[in-house]
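Only one chain is shown below, in structure tokens, and it's the form predicted alone.
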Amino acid sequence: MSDAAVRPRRRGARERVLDAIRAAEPLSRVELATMTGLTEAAVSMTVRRLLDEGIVVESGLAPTAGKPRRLLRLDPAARIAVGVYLDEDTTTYVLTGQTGGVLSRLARPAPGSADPETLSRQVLADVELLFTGAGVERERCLGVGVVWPGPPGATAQDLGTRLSAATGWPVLVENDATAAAVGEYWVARVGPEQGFAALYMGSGIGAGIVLEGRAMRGGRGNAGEFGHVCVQVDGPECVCGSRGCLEALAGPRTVVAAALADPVAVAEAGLDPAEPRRSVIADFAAVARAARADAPRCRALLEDSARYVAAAAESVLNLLDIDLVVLTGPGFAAASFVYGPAIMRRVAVADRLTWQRSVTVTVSLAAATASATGAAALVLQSHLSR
């Protein structure tokens, strides 16, 4: 493999300046030069253009021993983006400013049809309602991010094409875990030097991985299939065709199925096994609520799942040499009190004896709506260099 094939893309001055302000605003021009490695002249020229475009604003002075330095921030309202998350039960929409703050949010029952034409009509109508509720100008919208559970297939791509044709905006399509990772990078103001894995639990388990400020996507957009890490060589068959996958042994569907098969867990969680149309996310949340209330059978189901998730998480940490794990998605929003400590217990001994690192496991502040926020962040991220 050539050096060019593995060498990270060199980021331009504009992208480096904007990303530094995004991560650590407010900053002075001198601080920007230090953080980006650019000369003060290059920073001044780049900042002047960003001020002229209205993307960056000056906001006060930083006292120094000499002349006070003007501080710079992103103008939250200068550029906006739409995020759409099409889950099995609910479609979630967000409108965010360029700092990642949510300006408007809307949730709708999932459309009954997966037909791209039907979906596009529904999404267009809801996006219109989103803008009406926010009272912002459409001219400032950079585009739409559409997020799908798992790898986006032909239907997702077709939907993206239809939305772009109808709105005139670029539309980016991504899987939910990768979008959640980009959203965490953006909204939590993670610096570009901090690599991390965002473990995502919705109706399944996935991961988004961010290194050097960029989400890893792989050759076919399938990087981060955390749910298909093998944690038991001779384990049960998985829907992917392999055996012993994390998803099959410890995913939300497996936890819910075990709960529904156990009369004690059913009673603890208040589940109704006769319900004809079940929501994995809602049922898993019910199990988690019962576990938090010290219901022993539900707690045991989560603890068993968490052992496998922790083992797979340790493999990701070791493979990528990172020290930050973010738990996100509605599943971890409900049950991080079990999964977070399980991961920390799993990695603690080897971290101390062998790897000489200190792993941090955090829960995303926007875990419940991470994919929709991340969908909008995909658009914002794509415009850093423009």
The other form holds:
2 protein chains.
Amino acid sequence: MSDAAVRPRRRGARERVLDAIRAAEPLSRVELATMTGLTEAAVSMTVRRLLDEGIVVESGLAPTAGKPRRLLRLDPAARIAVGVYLDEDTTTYVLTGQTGGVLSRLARPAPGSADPETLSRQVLADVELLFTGAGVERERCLGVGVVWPGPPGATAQDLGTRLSAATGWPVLVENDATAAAVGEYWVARVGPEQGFAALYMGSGIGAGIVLEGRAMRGGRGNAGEFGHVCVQVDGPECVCGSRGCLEALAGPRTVVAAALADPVAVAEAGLDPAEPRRSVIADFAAVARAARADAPRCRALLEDSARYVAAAAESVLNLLDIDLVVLTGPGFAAASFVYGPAIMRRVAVADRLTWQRSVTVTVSLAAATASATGAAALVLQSHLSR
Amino acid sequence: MSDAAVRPRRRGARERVLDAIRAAEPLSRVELATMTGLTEAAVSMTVRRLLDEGIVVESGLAPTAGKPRRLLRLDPAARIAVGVYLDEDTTTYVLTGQTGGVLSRLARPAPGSADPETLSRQVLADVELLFTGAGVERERCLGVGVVWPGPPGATAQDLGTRLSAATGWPVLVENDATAAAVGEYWVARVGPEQGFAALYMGSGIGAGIVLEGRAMRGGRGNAGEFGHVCVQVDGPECVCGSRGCLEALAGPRTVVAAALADPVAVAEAGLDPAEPRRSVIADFAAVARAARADAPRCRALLEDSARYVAAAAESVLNLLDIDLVVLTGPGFAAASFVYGPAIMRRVAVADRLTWQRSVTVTVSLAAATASATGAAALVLQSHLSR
DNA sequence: TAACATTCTTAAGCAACTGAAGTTTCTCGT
DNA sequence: ACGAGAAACTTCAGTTGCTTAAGAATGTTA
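Would you generate the structure of this protein in the form predicted in complex with the DNA, following the form predicted alone above?
Okay, now the whole complex, with that chain kicking things off.
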């Protein structure tokens, strides 16, 4: 029987080697050869080039019965990337090394004006500050990732063009969920064979889906609209114009609105309905904190939301035949203790009975700041193949 | 701004050229060069090799202001493929040319025994008959595609191994929905940039998803479990062990069961509840025929099912950012006149209001026999890159 | 200290593709 | 009718990236 139909797509040696080191460093050349399917000679040449460029370094030996293996790692500081997350109320900047580790961070109140010119100047100034503050050479920067809550539209693209023109760096624009997924792929050392869905809760719910080491972007860059998966045919109307969308039934806005409408929940979470709302996420986090402290009403609100999220997650897992879910973003950072178990419970029965599958649900290590580091990881990912 | 992150994956020249000709024949060499991104020199050499192999033929000229273009097509008879569809009650065999056109067909009652040895001998004999009947040289056969309703398990893999050993041909085993999707991709000349979901209704509901010219198979070859997308959080229990699955709420079994339980529908569709049931699809088709003839109760049953299918389809479209749905398989072949419009209606509002997208819903040309021709197309697809 | 095991490197060669410069074969204007 | 021009296609000499095969380096073990 032939396996022609499942043969992995071809990638260059450089890309395969770098991806393997990223996912499983430290590695020796022989290990790289078996992992990538390249010959030892090809690995040797590729690695030498990477060593010459300073991207990879030799560090340490692994003893064998013969000549010891020379272990290779990415040099964290050799190449760096900038990540920018333009959230509703805050703009976050990070500078990461090429392993995805954060070198420097900067948070700013969101610029009031949405005028592209002003916005671009503000971001440029902040990035400047980030570099001078961290004392990092600009030459090592590979590019800038800009992340937007929700699908990037014309404004975002415009900002990207301006930044690219002003800095000379490549600028990648993405939505928060996809960026978080790529960040998770990079930082959590997910292997390229492991497909996964990163569910992201910020002011809304989205998903970044990574299959075969590549983020799904879809025909118009809108893939991962997890929030508009239907979990109830005749559910309430959604802002998108359809009915029964996850976001309308279980999104953070809905949870917060329900909490504000319930005096008990308001008291539990210490919300002040009279005050002007700051941000959805701040209120949602307050509800989550209360729930964690065993406040029953807040807990019930989250559990209710989690039931829907779990159903939608199950749909995605079944549709794409994936067995890993990563919860990320500030929303899940605050409330994963409810959502994680809810997803596990939902999929457990069918996994055992029907799919012979064992779904893992994890929480991203840096869930709260996943978007900004993810933005930087987008740049790193795009430079795998140079 | 860089587009590094959306750069298409690399494929060999041969694969790209063949895929382009498949999708848009007839094509000249210059057109191929622009479409594939290869240089004219590379196309020229690749095409000459394909001409030498007899895979491609020159047929006709297209006038220009200068030297006319020499148009290239696939020679339909140069290479052939066998498709086998092992349905519950019938086994269908097709012999197709490399353009996906059916050269010869054979239908058999399903072998009673599920014993792999007997099954394999039966299939071998039938394939033999197919070749002698069509008078086609065995040497031109590229391989056999075997399609199974639902995910292929150990039995299917075993059959594949036996067939491959006995014939010497590569044997590909797939589920019906994925095969139908690949068949649609091949026969309907879908371009590699056009992602789509082929919804398949046979005895169950599945989906084959094709993105960037590749069928999604998932971690364990189970991708496309459209029937187990949740459309109602607390819906009825499904055989899979979960709740609210599309298949439990709106699958053909459910529709038929509802029809049988309703005397009016039984009369409309001319069903005989006393008789032992033949096949789900036969009963479902009877309901669809009645609905088409304006029988109100049968129509209502289908409309009800279609509401759920439409919601699940919308979920998939949003999640993957796809704008093409193909309805295929015997179920949709009989009832697309209900399901097609239902999907269109469901997505229309949000498409305009939110996604700026225009979803197309089409019915496969050979929906009723899509699995068998799809099985053959799997083989053709796998031989694009040799 | 010699034999061995293993890792890594080097060198020659091949296959696929690119770039640049032809060659062919038509149309069009005179 | 015929030369100029236009466009399609081909040829040829690199270049790149990999493979195969042989060899050098560097440790363990008897």
